[in-house]
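Shown next as structure tokens: one chain only, the form predicted alone.
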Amino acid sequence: MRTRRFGRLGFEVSELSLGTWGLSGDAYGPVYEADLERVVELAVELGVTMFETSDVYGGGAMEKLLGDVLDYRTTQVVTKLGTCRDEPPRKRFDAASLKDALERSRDRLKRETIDVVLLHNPPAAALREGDAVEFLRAEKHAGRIAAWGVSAGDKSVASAAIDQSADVLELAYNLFSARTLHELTDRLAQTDTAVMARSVLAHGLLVGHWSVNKTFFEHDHRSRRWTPDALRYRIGQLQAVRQMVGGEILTMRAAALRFVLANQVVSTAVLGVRSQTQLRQLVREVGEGPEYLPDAVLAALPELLRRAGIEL
């Protein structure tokens, strides 16, 4: 397992991450339990060093496992907050909340100072208005975290954490998801932050093996992400995809990886497995890079990606 340097924080992570939403069954449907714990132990035997978890994911299921599991002399562990499971969920910024939130969140996660919390997709007035953004600066230097950041949906998100000088930036980027990283590159690179990207396989589209009449269970989020032709016409898109795989690129699944560590500016990329069999897969699949993906085939992308109506 290679690492990269994360960001001006200067410590190395692992180039890849493990995050526990897909683990949680809030994402996807139900997992084994008994398969949870040895999927991160086996995520620590293949190098793993970050874990990226939520205090919502599994009612806070997943930050106890992670504190059970893991060293916290080897490991970082990076949690979000600002999510409240009320029915409906909404969301809360305030200090007084994140505090109750992070104080729960040390608790589960048995560790005097978390490495990195990131607020949960908040939208960009919690981060140039009201105290979110002071209180963790406080929280930092009062030693109780690292590091701090955001988690953002969108552009004008992102936008505003580099506004507030926030360590970290976890983004969504792929290869049918790339523009708001890309726009935001110059950026990123001279203010040093660090870059988690995550939906690095778009919920599992870029594997390839949906067929056009794919259905989801109730409680799989993706029975809401997609209307049948949205989904139809992503399936289609896919043979610009198709077209990377060959020689040391074994699968579509490779290829969108690489893609996303092929590109610098990211410290680390989260993968959302579900087992031990997905996570061993992903991990073999990097290949002995960089390069990560040949000269041919970087230049050749955007005119392929961009005839599949995909804008880099």
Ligand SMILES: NC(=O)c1ccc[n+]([C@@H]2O[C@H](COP(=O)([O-])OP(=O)(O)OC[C@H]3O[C@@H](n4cnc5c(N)ncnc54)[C@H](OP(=O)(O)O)[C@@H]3O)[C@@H](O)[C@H]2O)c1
Second form
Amino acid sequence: MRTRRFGRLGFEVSELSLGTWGLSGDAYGPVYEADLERVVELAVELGVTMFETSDVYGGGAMEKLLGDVLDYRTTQVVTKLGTCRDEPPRKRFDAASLKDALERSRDRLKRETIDVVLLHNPPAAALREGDAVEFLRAEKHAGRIAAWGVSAGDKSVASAAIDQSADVLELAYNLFSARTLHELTDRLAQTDTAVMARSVLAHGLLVGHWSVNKTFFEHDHRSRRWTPDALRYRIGQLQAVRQMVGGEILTMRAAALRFVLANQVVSTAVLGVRSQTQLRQLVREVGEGPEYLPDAVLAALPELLRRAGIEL
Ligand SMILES: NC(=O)c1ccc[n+]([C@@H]2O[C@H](COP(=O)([O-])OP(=O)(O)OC[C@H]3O[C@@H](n4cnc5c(N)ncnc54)[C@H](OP(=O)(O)O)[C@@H]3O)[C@@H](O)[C@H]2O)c1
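Same protein, different state: after the form predicted alone, show the form predicted in complex with the ligand.
Starting with the chain above, the whole complex follows.
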């Protein structure tokens, strides 16, 4: 497992980290329970040091799992706060709510100091006004968190996070959704902000295994993400990605993950695997060489994708 510098925080993290939304069963449907602990242990065995979660994943169960399995001395945990578990759940970014949430997370994670705390999909206004940023800075100063940042849903939120000197920015970054990160690259490089790239497989779409008639179970978030027409269109666009496969790049998912890692602004790619098999596949297919994608593929990519209707 290669490592990368985690922005201006300076420490090294594994270039692949493990996200736990899929493992929680909240997102993509149930996961075989006996597998959960094993996936986390396997990630450690394979050299993953960074683990990404949220206080709401599995109602706190994913934080508890990481707290039970991980050694705080050799791993880093990134958790996200800002969702109240009322029914229906509400976003809450005031300092009082965040303070209670942080204490519960520290207990579940069994860490005196949480490595990174992110605001979980805040609106830009919660970064510019209110007391969330001030609260996180104070918690960092007090040593209860080592770094803070934002998991951003769009460019305005990501920009506001950089404006506030967030240590870490997490955002979706993949072959079909690359523009936000590309447009922010100069600012991210200038500020040396750590970047966590998530949804690197576009929720499984970029794996390229779906037929045009693919349907999802009701409790799978993808059943609401794409209309049948939108999904058919997206699957058609995969033809461009298929052309990246060849030589060392054995599969479309490898091409998708290598595209993310080829960008040096990215500090770590957050994997959303749901089984040991999926984790082993991605770790293997990312390869060991210094080159993620051949120069010729990188050079041809913008035009290849433009023809499929995707702007990088
Ligand atoms: N707002 C936020 O902060 C936010 C939002 C989204 C995600 N995240 C974090 O980022 C992590 C990753 O996000 P994501 O779920 O969108 O990731 P993703 O990697 O784009 O998609 C995950 C899905 O890809 C499929 N997959 C993964 N590995 C595979 C493999 N080897 N072969 C075939 N299919 C594979 C699985 O689909 P199947 O279920 O069909 O097998 C899995 O559910 C999450 O776990 C979460 O921790 C955070």
